[in-house]
Amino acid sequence: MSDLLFSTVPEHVAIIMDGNGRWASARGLPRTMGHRKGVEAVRETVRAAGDVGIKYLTLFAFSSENWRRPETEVTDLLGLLKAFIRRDLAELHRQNVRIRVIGDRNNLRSDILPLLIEAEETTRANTALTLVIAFNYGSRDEIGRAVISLAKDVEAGRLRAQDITPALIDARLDTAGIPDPDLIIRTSGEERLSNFLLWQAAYSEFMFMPDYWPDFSRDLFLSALERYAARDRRFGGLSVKPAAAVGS
C-alpha cells in the first residue's frame, strides 16, 4: 500500500453488496451460493477494513424492499445472516470490533431480532471498528421515522418547529452518533444508490465497481481506498490541494 493510502485512510466506508445472485447465474449455480459465497467476501472487507484503520464500515446487508424476493431466497438470507452472528460473533468480539444495527426494528421475526440485540450488546464496550450492518433498512423510512419522532416533539409542546435543523434530524436517524460515510462503493456496475443512506450521502465519494460482491476481496477493497486517497474532496468549497504547474 501506497504512502498516498496511509495518509488518507477514510474514517467510514460503506459497501452496496451487489451481485451475488447474477455471479451465481453467470456459473450456472443457484442465487443461494452467491448469496453464501458473499459472506465470504464480508469476512475479507472486515478483516482488511480493521488492517488499514477504518473506523465505521457500513454493509448493506438486508433492504427493506427485499422481503419482496421470492420465499425461498429471503429465507436464505435470513438464515446467513443468523449463520453469520452465530458463527462470526465470538471471533468479532475477539478482535475489538463493535457491531451495529441499523434500519427498523418494528415487527422483525422473533428468531433474528433477539440476535442482533446480542450481537450489539455483547460487542458495545469494543472500540476498534465500528461494523454497521444495515438490515430491514431503507433510507426513506429511516427519515420518515425520524420526522415522525420530530413531530410527536413538537406535538406535545417540547420542541418548535422553527428551532428543528439538520443537527437534530440526524441525531433523530438510525446511524445517530457514527460519521457520514466518506466513501461510498457499489459492486456489480450499477450506479445507484438504491434508498441506502440517501440523508448520509451528502458529501460522500462514491465508487461503482464492476466486480460482483463474491469476487470482492481485500486487493479490490485496498485499490478502491487508494483510488479514494487521490480524490479532492471539498465539501462544496474550493480545492484544498495545490494547483497543479503548467505543463505537468
Ligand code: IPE
The other form holds:
Amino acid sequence: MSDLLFSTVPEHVAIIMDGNGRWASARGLPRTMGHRKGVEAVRETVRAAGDVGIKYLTLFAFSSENWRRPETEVTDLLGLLKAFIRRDLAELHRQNVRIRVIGDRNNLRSDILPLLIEAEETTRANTALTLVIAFNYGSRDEIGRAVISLAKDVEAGRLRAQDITPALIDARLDTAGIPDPDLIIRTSGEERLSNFLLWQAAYSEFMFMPDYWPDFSRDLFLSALERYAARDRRFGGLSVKPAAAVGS
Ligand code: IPE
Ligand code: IPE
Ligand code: MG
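Form predicted on its own already given; the form predicted in complex with this ligand follows:
Below, the chain from earlier opens the complete complex, with every other chain and molecule after it.
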C-alpha cells in the first residue's frame, strides 16, 4: 500500500453491495447462490476495513424497497442475515468490532429484531471498527421518521420550529453520532443511490465499480481506497492540494 493511501484513509466508508443476482445468473446459478457468496465478500471487507484503520463501515444489506422482491428471495436474504449474525457475532466481538443497525425497526419480524439488538448490545463497548448494518433501510423513510419526531417535539412545546437546525436533524436520523460517509462505493456497475444515505451523502465521494458484489475483495477495496486518496475534496471551499501540472 502506498503512503498516499495511509495518509488519507477515509474515516467512514459506506458500500451498496449490489450485483449478487447477476453474479449468480452469469454462472447459471440461482440468485440465492449470489447472496451466499456475497456474505463471504462481507467478511473479507470487514476484515480489510479494520486492518487499514477505517473507523466506520456501513453496509447496505436490505433496503426498505427490497420487500418488493419475491417472498422466497426475501426469506433467503433474511435467513442469510440471521445466519451471519449467529455465526459471526462472537468473532466480530473478538475483533473489537462495534455493531450498529440503521433502518426502520417498527414491525420487524420477531425472529430478526432480537438478533439485531443482541448484536448491538453485545458489542456496544467495542472500540475498533464500527460496522453499521443498514437493514430495512431507506433514506426517505429515515428522514420521514426524523421529521415526525421533531414535529412531535414542536407540537408538545418542547422545541420551537425556528430552532430546528441541520445538526438537530442529524441527531434524529438513524445515523445519529456516526460521521457522514467520506466514500460511498457501489458495485455492479449501477450508478445510483437507491435511497441510501441521501442526507448524509451531501459531500461524500462516490465510486462506482463494475464488479459484482460477490467478486469484491480486499484488493478491489484497497484499489478503491487508493483512488479515494487521490481525490480533491473541497466542501465548497478551495482546494488545499497543489494543482496538477497541465498535461500530467
Ligand atoms: C444485492 O444484490 C443484494 C441486495 C440488494 C440485498 P442484488 O440481489 O440486488 O443483485 P442484482 O442487482 O439483482 O444483480
Ligand atoms: C440496493 O440495491 C439495495 C442493497 C444493496 C441492499 P438494489 O438492487 O435493491 O437497487 P436497485 O433496485 O437496483 O436500485
Ligand atoms: Mg441489485
